[in-house]
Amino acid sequence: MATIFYTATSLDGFIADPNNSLDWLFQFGELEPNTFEAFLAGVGAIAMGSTTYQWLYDHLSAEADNPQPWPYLVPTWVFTSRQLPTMANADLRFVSGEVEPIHRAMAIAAGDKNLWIVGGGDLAGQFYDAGLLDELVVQIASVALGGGAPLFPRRVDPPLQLLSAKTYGHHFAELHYRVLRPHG
């Protein structure tokens, strides 16, 4: 089991635009081939921040222009300090506080499968700060947003170990990193 921050980012390092929207990403359409479906098949639990959840809710719920069911079949922990609406037929667990005890509960629920940190970057950073983040898989899109939610607002030292770099289509490069732990 590994805890993995798998996400897409703009070339200038933002995962959402200044309006906290992911709409910029959908201009590229479905990326074929890609690693997402295989990655998702290995996920047993999900963590996301409240802004990520709210964006999904706004775009999927019965209140959206084109309602869709919750896309994930595994339990999802939503880190929040505010009340959020719930999605029908979704295994959602709204939590707040330190990531360590929640990570333990996620690991139990996931069994031998991976934990996916969906976003945002600050939440992934909290898992990193706690020594709980094992890998980063970043799809870099060929677009610059000029601002927004940063990919990973943390200093990373020692540096990450690059495991692979691949191109997908004409607009994406995927970088896969292992998180190295400081010695001592």
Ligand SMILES: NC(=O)c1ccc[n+]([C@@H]2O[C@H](COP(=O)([O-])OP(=O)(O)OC[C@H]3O[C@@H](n4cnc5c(N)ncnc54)[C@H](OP(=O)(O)O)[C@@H]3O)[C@@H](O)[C@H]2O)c1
The other form holds:
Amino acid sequence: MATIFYTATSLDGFIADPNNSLDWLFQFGELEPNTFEAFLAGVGAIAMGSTTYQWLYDHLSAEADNPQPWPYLVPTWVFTSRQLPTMANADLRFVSGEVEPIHRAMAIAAGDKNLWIVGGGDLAGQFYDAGLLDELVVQIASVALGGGAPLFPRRVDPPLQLLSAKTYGHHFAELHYRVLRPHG
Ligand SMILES: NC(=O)c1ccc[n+]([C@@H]2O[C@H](COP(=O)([O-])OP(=O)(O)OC[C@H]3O[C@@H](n4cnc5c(N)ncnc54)[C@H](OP(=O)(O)O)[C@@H]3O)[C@@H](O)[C@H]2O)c1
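So that was the form predicted alone. Now I'd like the form predicted together with the ligand, please.
Full assembly next; the chain just shown is listed first.
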């Protein structure tokens, strides 16, 4: 079981533009080959921050007479200090505060499967700060945004260990890193 921050990013390190839009990413369509399906099959619990949840909620609910279903079957912990709208047929758990107890609950729910930290970057950073982040998988798109939601607003030390670097089509490189702990 590993706790993995898996996300797409711009070349200049933003996971959403200043308007919280992902149009810069969706212009490319699906990655070929699509590694996300295989990744998701190994995920047993999900965590995301409220901006990410609200983005998903808004897009899934965009057509009032034809709402799209929540896409994930495994439980999702949504970090927020606010009351957010929920979704039908979705296992959503709204939480706030320290990540450690949430991580314990996620690990129990996930069994031997992985924990996916969807984002944003600071939430992934909170897991990193607590020594609970094991891996980063970032798909770097060949665009720069000049600003937006940061990929990983942390000082990373010791350096991450690069496990693999792959190319996808003409626009993406995927880097897979292991997080090293300060003392082994
Ligand atoms: N490129 C990609 O593949 C990708 C992946 C993921 C996300 N995204 C996008 O990137 C953007 C990320 O937004 P973001 O940087 O604002 O991050 P976010 O993590 O989605 O949301 C941050 C908010 O979550 C809440 N939160 C975070 N930690 C908390 C804690 N420990 N306890 C309680 N609440 C906590 C806080 O809001 P409140 O307390 O006010 O609710 C905080 O302002 C979104 O637009 C999202 O759609 C892109």
